[in-house]
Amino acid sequence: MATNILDLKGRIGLVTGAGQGVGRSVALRFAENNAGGVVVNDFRLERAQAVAAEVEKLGVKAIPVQCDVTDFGSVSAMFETSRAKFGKVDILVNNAGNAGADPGAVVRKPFWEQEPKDWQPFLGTNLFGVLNCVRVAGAEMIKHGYGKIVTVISDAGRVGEPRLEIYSGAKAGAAGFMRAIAKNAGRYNVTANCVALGATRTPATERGMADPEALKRVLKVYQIKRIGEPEDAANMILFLSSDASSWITGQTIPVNGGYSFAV
């Protein structure tokens, strides 16, 4: 029988924002590849519960946990719940993103007309949410001498996007933070990497992709002429969460259909 190099060897994974889209696909990939358990986080409990049920149908234990990653106390409680169920968390996937729990708070106007309060939805989820989760999970990983941290960013953080200035900056900040964590935690057998996504089909992007003409304009700058699927992202995240990537840390790996290139 062929060896599955992506086997997670019974380790426990926690995926933020896993109630839909990329996070859901990651949770299911973990279940399909011998995770010992999956903690399914979402700020809407019913979504987390639905995905946890899907994971359990695949024969893997799962717990749904409601948590807003921008709240450090809530994040700490989530990890306490995870430890009570599974003992520890070996793999952290920081997938929660976009504008967080309140997309309606996003202000759609030029940066030059925005106020500092308008920046909080993007900074809170995409930067401070990552800091909160890594602060809690990383300390435990160092204590146990093993850990995998994968943060989902966007190509906006690599190349910058007009009209998404704060989002671009938050994602770039998360990537810089992960590089620093990689240097800090590598000696403890903890790796820290980012996956940078191009245009990917999720509930948050579905409306914009429903217009054929708009989609055609988007795909002009992609070398592979299709939109990314959640599974495309999940496959790379699974690799970085497995021991197949044990000598890879501090990297940002694009999964983007050739929208931009990494050197």
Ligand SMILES: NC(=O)c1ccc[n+]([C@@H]2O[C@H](COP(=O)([O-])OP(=O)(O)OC[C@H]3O[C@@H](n4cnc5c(N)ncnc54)[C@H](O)[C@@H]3O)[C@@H](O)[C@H]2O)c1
The other form holds:
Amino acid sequence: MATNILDLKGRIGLVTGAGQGVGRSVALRFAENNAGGVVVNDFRLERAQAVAAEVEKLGVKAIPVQCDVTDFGSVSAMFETSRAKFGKVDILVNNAGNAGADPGAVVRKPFWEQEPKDWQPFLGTNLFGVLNCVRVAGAEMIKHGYGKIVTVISDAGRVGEPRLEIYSGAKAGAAGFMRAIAKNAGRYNVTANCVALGATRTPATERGMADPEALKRVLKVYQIKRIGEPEDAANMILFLSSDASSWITGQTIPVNGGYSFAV
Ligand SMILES: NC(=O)c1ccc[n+]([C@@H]2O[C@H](COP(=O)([O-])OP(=O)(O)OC[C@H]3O[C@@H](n4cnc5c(N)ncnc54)[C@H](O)[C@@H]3O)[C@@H](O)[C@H]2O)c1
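Switching forms now, from the form predicted alone to the form predicted together with this ligand, please provide the structure.
The next block holds the full complex; its first chain is the one shown before.
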């Protein structure tokens, strides 16, 4: 009989920003691969509820939890709720990102015209959100002697993108933090890795990709001539969340159609 090397063996996963896009796909991949339960977080409760219902349809227990990951108090409360339901959280996926909980309110102007307050949405969710969740979840993982932490960054954080300066810096900061956590927590059997995405079709990006001419321009710099799908990201995140990756830590693995290469 074929073994599923990605089997999650009944472990409990919590995915932030899982109400749509990549996070939703991760929650479903977890359910398809024998997770014992999935905590579906989103700033928007109705999105988390819809995805939790999809997970349950696959026969896996799920709870939707509204929380803004930029708020340490709400993050602590979210993990309390998760523990009350499932006992513990074995896998944390820091997926909430992009322009944060209210992308419509983000100021889009050249970096040289921005003010420090314009940077907050990007730094808040992409950097401080990761610190908050790892601070709370990681401490418990160390106590239990087991944990998998995966943070979704962007190739912007690896190679830098003009017009996304703060986002690039926040994602690079999250990756540096994850490397330090890998060194801190490896001895407790906790792995900490990042997945760096290239352009991926999600509700955050689909409008920009709907124009065939714009898509053509984007694909010029991709070796594989299609845009990423949420499942491309979820497949790697599942691998890094499973014991198939138990000897991999502190790494940032690109899932990017060859947009850039890791050496
Ligand atoms: N889509 C891409 O092309 C792309 C490329 C590179 C990296 N990424 C990264 O991948 C991850 C997922 O991206 P996506 O495009 O699937 O996302 P998305 O923007 O489509 O969805 C993210 C979800 O997270 C929620 N969210 C945002 N801020 C939150 C907060 N502070 N607390 C809780 N929930 C919050 C939103 O409500 C939303 O439902 C992000 O970290 C993003 O930066 C995406």
